[in-house]
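This document starts with one chain, in the form predicted on its own, laid out as structure tokens.
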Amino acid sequence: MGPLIVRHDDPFNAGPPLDVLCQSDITPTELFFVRNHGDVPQIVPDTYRFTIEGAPRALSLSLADLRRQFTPVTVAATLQCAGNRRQELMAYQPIPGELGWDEAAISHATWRGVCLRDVLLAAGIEQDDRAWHVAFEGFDQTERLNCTFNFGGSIPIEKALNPEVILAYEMNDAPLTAQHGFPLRVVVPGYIGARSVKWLKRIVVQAVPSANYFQAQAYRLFAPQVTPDNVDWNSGLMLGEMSVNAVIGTPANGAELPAGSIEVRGYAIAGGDRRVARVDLSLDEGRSWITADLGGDDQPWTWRLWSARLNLAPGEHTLIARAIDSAANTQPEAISSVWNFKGYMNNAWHRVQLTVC
């Protein structure tokens, strides 16, 4: 897979170097990080199809269908691992059985598909069915609990019917890869990335959410004092929306610079529809603060990069990076405040420690 850093073998987990990660708007695609949870399913294009059911019309789908049926769409977004920045909930306490991401299980990218919208229009969901959840299943197997089942989740209908979620067969302007999905993926900007199943089997509207254990037991959030010894399942909340976050690219952490002017590179991200703000650094533990540019597009569902000059002085520095989103949503001060037994939505302030010369 070439310059990704592979975090596990089998299955194939990997992501990019953080300072390269940095470096375009738009991840090439052998860049974009890779999440599985099982092996990569070998499907036929030809002969592929997905189910709609539990809608007032089922229906069963080909690439074609698709393509012939429904008005295509192109969606720029930004995909996440609910465990990016894991590394850094590690060193704070141990967190034993779940991949040690660093802050780079984080990738962003242009989808062109179709609405899933109008393929559940299309299976006789009404706009105004609320009170509903739909839930998509892949081709890819996995086991947990000694029992072997295909990967899924769900999203709530209110999500499902927004514009910008999609059913995608192009990444970047080319098919979907195997790693990435192909034939099909779900694409739901501003979630998690576990909502956006790959590898596309089935689509389920229901009255509750998925009872796959992706959604009803792994991809939860407990309190800091909960462990594997007291957890009760049940009292996790299920994951949807990312948080907003930033991060520092460059310099690394544990970096040596010459004295004088540096550049500062980075991404931050919001989650829903929100966007980002602003994002803020410090080199004094926040008692002030100096404002980075901001690249990219103001847009929902998309990350953005930043950079910021900043001149540093010999000595040893901690260099902080938090960002604020459209809703003035900020990020929280300490590792201990967000630190869970799973290792999920670590959004503290980002740190690197400098060494100036």
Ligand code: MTE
The other form holds:
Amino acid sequence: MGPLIVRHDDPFNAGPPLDVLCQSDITPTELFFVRNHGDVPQIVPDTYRFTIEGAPRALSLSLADLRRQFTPVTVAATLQCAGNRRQELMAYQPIPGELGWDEAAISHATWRGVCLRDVLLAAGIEQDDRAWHVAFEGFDQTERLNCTFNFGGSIPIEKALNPEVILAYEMNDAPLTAQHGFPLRVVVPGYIGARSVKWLKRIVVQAVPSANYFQAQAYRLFAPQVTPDNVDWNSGLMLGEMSVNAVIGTPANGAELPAGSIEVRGYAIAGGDRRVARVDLSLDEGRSWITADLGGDDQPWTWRLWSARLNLAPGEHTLIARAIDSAANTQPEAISSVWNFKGYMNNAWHRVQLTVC
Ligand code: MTE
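Form predicted in complex with this ligand, following the form predicted on its own:
Below, the chain from earlier opens the complete complex, with every other chain and molecule after it.
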């Protein structure tokens, strides 16, 4: 995994250098961040099957069944880990036991597969079965609280029946790699990455959200005053849709630059089916703003790379970025207002310190 910065060896977790990430709309697969909670399972594609349970018709499908019975679709989607930008939260107040992700636990790819909706309809789910959840389980095993179990999570059936949610067997025009879920993974555009379950083993249609640790306990957002000692694990918000976020990719935090015109580049993302409407930059703590140029396409589920030219006078500067989405949501100003003891969903204004000589 040459070009990646390793955040944890075993299980393997890594992300690209931030400046490289912000150079291309589609992240090359070898640069795509990797988030694993257990070992990568070795799956033989010829004998691989996954099951659908809890629906009127139970199904067990091979890859060949999937390709033969359902129409292929391609979806462009950005995956972002709920722990993206955790390092900034950790610098504000320690977060023991969690990975110190920088701003590069996010990447963008084109995914090819079949609509989950088509598979659910084939299993007899009716379009108006709305009070349900669709749970996913992977083949990988992990250990938490002295139990060994498979990674899993769920999404509401309203989302599962949307055409953008797919069972993907290809990423960037090639079969999925082992790290990214070969031979089949779920891709849930607009949701935190944890719901895009890799190495798909089982889909269960059920009345309640998944009881899997990674749905029921982890990936919940708790209030700032909640600590590991006083937490009621049922009280936090179960994370689903991502929130609006913008990050400065270059220049890097701490960079020393010559005075004059500089190019600033970065990414912005909106959650759910919202789009990025605008990215603003400020050099005076938010008293005045400059609007950046958005690249890429105006569509949901995908990030927008952005750029701007700024004139910098000699001295110390704090450059700030914030995004606004199509529902006019924007980002909170201070890290202190988003800090939580699990370190999720940091979307405070992104700041880089620059020295201009
Ligand atoms: N699926 C399984 N089976 N096991 C995992 O550990 N990690 C999840 C999700 N799907 C995970 C999984 C998390 S937290 C994220 S952010 C994304 O996969 C990351 O996908 P990637 O490794 O392809 O970037």
